[in-house]
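Just one chain is shown here, as structure tokens, and it is the form predicted on its own.
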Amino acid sequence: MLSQIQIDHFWEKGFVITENGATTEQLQALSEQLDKWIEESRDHDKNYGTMSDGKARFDLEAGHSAESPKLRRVANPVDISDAYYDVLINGVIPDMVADLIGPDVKFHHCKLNIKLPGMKTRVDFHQDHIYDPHTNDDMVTALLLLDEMSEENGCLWVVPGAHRERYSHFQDGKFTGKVDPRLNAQLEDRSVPITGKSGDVCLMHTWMVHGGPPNLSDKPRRMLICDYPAADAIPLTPPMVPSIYSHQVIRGKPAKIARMIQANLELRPQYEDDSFFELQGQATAGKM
């Protein structure tokens, strides 16, 4: 699936962008399902849809209303939609991931991050491995673009090479789920935008530092995100966004041993917030 040049770029820079993560038909099915969820969100004034850990599946930005829906996240859409299951488990994206960390690959969890026009949701700089630490860090976050993504509509920004760096996600003894904001300026100076068209995929190392600004344009920016560990990467904490398919081997064979690497890892608490947007200090509909 991936060329050697793409594989080398991933390991050198911490990410790689490729095309055709889903077919035209699959992308249409994903968008149609998401449109239905956005429409359904008009009937709610706070987060809703309970998952196995008691948290809400559908996360709403402050200011959400029936007239102006602001659905910003759907946790594990693969659990409730055949269209999303088809793309993330039966599709080509796991094959791309297998080229990087395979041949044996597991599904961990997925989510939709939604920035509708004018939404204030941002993603503060962070590293994914902090949220779901494993015995080794052969883990890939795949980001499938459902819309054209540009600097105008709040694209993702990554810091090339930062997958080799480690940053605390605690401030003043509290887990905030983000890098110390005092480092934002220097990370912004090093960061590059991830832009592309619908169907493109950014494959990102689990330690990549990344973030993104609000969408202040009149164009939507919807992105499907999925985490895939190597089969021999064993979780050190329960999944932060548990799926009914968490830990299922979807390419290759199950591991008979846990592969360990030497590392010191921050262990985040089991925070009660429905999504990491709220954890990072961003307002949620129905809450003061």
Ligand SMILES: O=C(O)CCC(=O)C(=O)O
Given for the second form:
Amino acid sequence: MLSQIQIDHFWEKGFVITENGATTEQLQALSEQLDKWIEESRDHDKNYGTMSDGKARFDLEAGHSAESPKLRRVANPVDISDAYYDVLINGVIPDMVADLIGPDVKFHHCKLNIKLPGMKTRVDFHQDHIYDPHTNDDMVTALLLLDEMSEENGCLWVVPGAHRERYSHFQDGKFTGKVDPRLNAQLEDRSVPITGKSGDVCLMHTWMVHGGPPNLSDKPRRMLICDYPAADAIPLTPPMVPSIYSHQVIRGKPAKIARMIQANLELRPQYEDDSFFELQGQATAGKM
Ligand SMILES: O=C(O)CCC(=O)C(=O)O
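The structure above corresponds to the form predicted on its own; please provide the structure of the form predicted in complex with the ligand.
First the chain shown before, then all remaining chains and molecules of the complex.
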């Protein structure tokens, strides 16, 4: 699936961008389902849709209304939609991931991050591994573009090489789920934009430092995100966004051993916020 040049780029820089993460038909099915969810969100004035941990599946930005829907996240769309299952579990993305950390790959969780025109949602710099620490860090976050993504509509930014660095996600003794904001300027200087067309996929190392500003354009920016660990990476905490498919082996074979690497890992609490946007300090329309 991936060329040796792409694989080398991933390990050296911490990410790689490639095309055709889904077929045209699959992308259309994902997009249509998401459009339905955005329509449905007009009927709600606070977060809704209960998941197995009691949190809301559908997360709304403050200011959401029937006239101006601001659905910012759908947690584990794979649990409630065949179209999402088809792409994230049966599709080519897990095969790409297997080229990087395989052959044995598990599904962990997934989510849709949505930045519609007029929304304020941003993503503060963070590293995914802090949220779901495992016994080793052979884990890939795949980010599939559902829309064309540009600097204007709030694209993802990554910090090449920062997957070899470790940052605290606690400030003043509290887990904030983000890197100390005093480091933002220097991380921004080092960061590069991930731009592309619908169907492109960015495969990112679990320790990659990444984030992104709000959408300041009149075009939507919708992105599907999925975390895949190697089968022998065993979770140290319950998933922060549990799916009915969490820990399922989807390529290769189940592991017979837990592979450990030497590491000191910050242990995040099992926080109560419905989504990490709220945790990172961005207001929500309201709790269930
Ligand atoms: O939506 C984005 O641009 C990035 C999202 C992200 O980093 C995350 O949800 O962990």
